[in-house]
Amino acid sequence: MLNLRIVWNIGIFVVACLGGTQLAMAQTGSTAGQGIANTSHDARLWTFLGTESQICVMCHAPHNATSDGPLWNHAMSAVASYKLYGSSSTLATIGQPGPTSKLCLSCHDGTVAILSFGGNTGGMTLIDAAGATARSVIGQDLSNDHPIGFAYDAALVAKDPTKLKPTSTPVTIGASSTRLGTIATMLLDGGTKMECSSCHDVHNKFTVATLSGRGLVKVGTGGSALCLTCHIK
């Protein structure tokens, strides 16, 4: 009998047959803005050979948590240095991912087992589950992704007039549940830093639907709305 590991990948079920190479996929039924239940971050849906009753346990624990994030429960990546985005047109000073982004990368850089939480270690990584080409596997090379780890502030706007002013440009995030503020208050980590959480709401509270049904994005991608939230084009 085949040994099955069921992993909820970013918006898809990935069923990997150990000792074989077949992958079976099914589309998620989650709804944008309706909360974390039934999304790709719902730990009940991908538990290995068992039933996990707790939605939040993959990332959070009420007791014996680490100081890496809010009541953090997942093993952190040991990657010290990621390959960063670079472009002749980039005027921002891009640095390594900040602490908030490192929480995301504890799964999404593909170096830590998905089930390494609550003191457990080992098992499948996202790369094991779906291969390095899967959307959810960002990897250690961030040079082909939107830059993060930089200050988006008045000093940057003064150098780069193609950027909207973060403290005065209005932004509405979400669909069924919405919040209105500015780029700084709605998108930037700590009001100043561009990080993974600038575009994504991991808890699916203030998100919008996308054509692919995945992404957990705060602003829609239709008509490049997400890009035009910050960029003047």
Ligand code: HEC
The other form holds:
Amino acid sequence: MLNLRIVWNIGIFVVACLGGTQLAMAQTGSTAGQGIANTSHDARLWTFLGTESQICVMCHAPHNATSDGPLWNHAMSAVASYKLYGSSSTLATIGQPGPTSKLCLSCHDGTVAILSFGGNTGGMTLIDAAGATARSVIGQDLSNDHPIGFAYDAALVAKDPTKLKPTSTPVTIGASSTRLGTIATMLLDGGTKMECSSCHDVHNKFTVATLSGRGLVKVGTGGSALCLTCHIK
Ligand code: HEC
Ligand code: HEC
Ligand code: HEC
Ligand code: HEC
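Show the form predicted together with heme C, please, because up to now only the form predicted on its own has appeared in this conversation.
The next block holds the full complex; its first chain is the one shown before.
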């Protein structure tokens, strides 16, 4: 059994042992909307030179942070070119993931160790820890993922009338904590760009529970409400 993570729950411990090399890395029973504590992104749940006591530290530091993101503390991926989504019906100009998505990909492309933060290097990547087929590994091939890295703006809607107008369509994100705005203000990075954070709130504050209890999604997946937030279908 891999020993990267603190085993916090005997049930999961047993599953992890029975499962051989697959590490049980599910959330620790955190609830949608209740914040980042006890989610997969809580550094305290990972053993790191003993025990880590801070929650935010895998991603942010108050000092000596990098300019890759807001007070960013995690090593960035060296992958310069991801394989992009493309299809004959795509009207958007899909580009490489934007700077905000690259923060997610610093762990989720599977090339950088999860615990490479604060100048530390080495250890397990998501691929090592979860196995290359684990769904948490987004990898370097984004052609089988919902497109990101493009402008969803008035120009796109003019070409594609099956999309709701981003600046005037109201959206409520979250459930126990909610925010009301438009597609542009609630879902689009900088008000225009489709990125990982369009659908996910990594801080688990403005999130809605999913059937599987995972996903950190801003709008629920029941009845595909999330998809129908932007798509007229
Ligand atoms: C797994 C990585 C991760 C962890 C852990 C994390 N953050 Fe963040 N944080 C991000 C990313 C990525 C962004 C930029 C994009 C976004 O907001 O989704 C961000 C943005 C922010 C911002 C600026 C934008 C905003 O939303 O206000 C603040 C402030 C912030 N985080 C505070 C915190 C605090 C406080 C904690 C711990 C309680 C924390 N974060 C834990 C990844 C993380
Ligand atoms: C510091 C590393 C790191 C960063 C940065 C990071 N993640 Fe994660 N993420 C993880 C780990 C580790 C897991 C747990 C993997 C597992 O359980 O298989 C995870 C799990 C997830 C999950 C599934 C589990 C859940 O709780 O729903 C989602 C969704 C997710 N991340 C989205 C994001 C998004 C979106 C960003 C950027 C805004 C991001 N992550 C940034 C490390 C990271
Ligand atoms: C169009 C919306 C959308 C975008 C954009 C998006 N995701 Fe997701 N993601 C989802 C949904 C929906 C789920 C599944 C939630 C569930 O289990 O019900 C999910 C699940 C995940 C999971 C968990 C897989 C699992 O079951 O363990 C991870 C990790 C993740 N996304 C990371 C990312 C990252 C990183 C990006 C950007 C590169 C991204 N997502 C962009 C909608 C999106
Ligand atoms: C924040 C808005 C938003 C959300 C949420 C969203 N999408 Fe999209 N989606 C878009 C935009 C914009 C495009 C690019 C469309 C284009 O190129 O014409 C797109 C592209 C797609 C495509 C590719 C279309 C093509 O022509 O190849 C599919 C399929 C799709 N989305 C399905 C979904 C599903 C399923 C969900 C829910 C899990 C979802 N989308 C959630 C905005 C969104």
